[in-house]
Amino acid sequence: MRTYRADLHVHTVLSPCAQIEMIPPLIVREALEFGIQLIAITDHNTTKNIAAVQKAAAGTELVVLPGMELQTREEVHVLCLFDTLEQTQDFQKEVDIALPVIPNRPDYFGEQFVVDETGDFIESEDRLLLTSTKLSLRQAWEKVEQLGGLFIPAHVNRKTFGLLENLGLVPDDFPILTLEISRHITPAKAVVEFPQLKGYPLIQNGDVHGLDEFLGSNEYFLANATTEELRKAIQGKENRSFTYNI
């Protein structure tokens, strides 16, 4: 058992609204430096990148899961942890399917590049990420858990693409095991601003678009570093727990 401390949603190049500088080799380093052993890779609907990052990592104590940032038919941003590119993998034919073919305008939404694990390019990805799928918050959640993954809505407090504010409430006809909340806001306060999140354990990450955005607040003690054993420390089972440091 140990503790990792720990930033669930990070972005690469691949985003549109990521900065140029979210390659591999820097977010890897950037990540050290703060800190931090435990990183999820979440792309706007979309894994390509999360390959490359895992490699530049290797032979590092950073572990870095894979997964991606969805954006439901409800406009609502979750994220989508997985433990194995294979399930990743299956998720993303998923969102293929689900995923509009609209083509990006670079010029206006951003550049979308993959990269390999030293940050050179590789290709521009035509269609455009940051727009929303046809699958809803259910079906979202019913896919991830098929797969062993863990379902989080992200920033729930925030105006743009959070769960409150476009829904309004925490849906209850699906469990949802935890809720992440803004960096601009701690759960204390997130709580008393919003009474819909009592009850549901908070989680803060740093939605990081850029190498100066890693938060680190939550720190998990585990056996190792799977979203299984998240799911344990999220809900305080067998010993494993998790901490806001902020």
Given for the second form:
Amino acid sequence: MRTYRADLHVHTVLSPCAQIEMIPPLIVREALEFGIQLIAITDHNTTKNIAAVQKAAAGTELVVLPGMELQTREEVHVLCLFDTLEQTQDFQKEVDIALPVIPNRPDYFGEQFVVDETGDFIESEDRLLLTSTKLSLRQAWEKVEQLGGLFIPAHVNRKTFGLLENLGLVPDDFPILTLEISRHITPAKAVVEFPQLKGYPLIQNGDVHGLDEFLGSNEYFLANATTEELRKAIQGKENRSFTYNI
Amino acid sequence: MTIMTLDQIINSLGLTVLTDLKDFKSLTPSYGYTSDLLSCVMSGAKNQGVWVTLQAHNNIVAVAALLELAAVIITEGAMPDETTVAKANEQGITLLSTEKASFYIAGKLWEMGLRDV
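Having seen the form predicted on its own, please provide the structure of the form predicted in complex with the partner chain.
Zooming out: every chain and molecule, the one shown earlier first.
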């Protein structure tokens, strides 16, 4: 068992809103400099840059979990975290079907670059990624659950794409493991401002769009860095745990 | 103020009733509200009003029940799932559906005389 300082919400240059510096080698270097040993790559509705970041992290102390920040039909953002690229590819197939085909306008939304482990350009993603899929929250939860992943509503207190703004309350039609709060609030303040959050384990991530945005607010005490271990830590089961350190 | 019944609204706008049938002629909504952000609806909509939204998520029932709304009109063909419809029936909330957009429905309701906001 050991402690992992973590940031489970990290974007790459494939997300149109991310900075151009968010390429695999710099993400890995910066995370390690922040004292972070566990990240998840969570681009908007896509998983195409994960393998490159994993390759860039090979041989370092940093563990890179594959993930996605999904935008549901309700315009709610959710972190979907997995362990293997096979799982993310299966999930990507579902998302591709559910994502409307709208061409990206890089001048307005930003560039969407698929890159290799050195950060070199491979291709531009033509489809606009920053838009809602047709999957409802519940449908998305079912798919992630079936694949054995974690389903975590993102920055729930944020005005845009946050669960509480769009849906008012925490949904009760599927089990909620944890909710992510945005970088500008503490768990204690979040519960005061949004009493609906009371009783739910709250995690915080940097929602990292630029290299200076890593937070590492949470430390997880795990046997190893897997989603199953994270699930236990968030639930406080089998001596796994997590703490908030800011 | 024009008094109109929910029955008139359903018929004039060609709305599909998704929940159990009720005596819609006895219901006379007096307010209209439209938003897809449920947090805004919770603070902005009034009792016995009609709420127009394209949000079909389960939570619309909780919000409608909280505010005791007369009905929710779900637009652009968005479909609540079975659980949501069942929950609405349990709570006595009427869910109505249309292929039309929220703007059209709000315009029609205004034209019919539902002008208290």
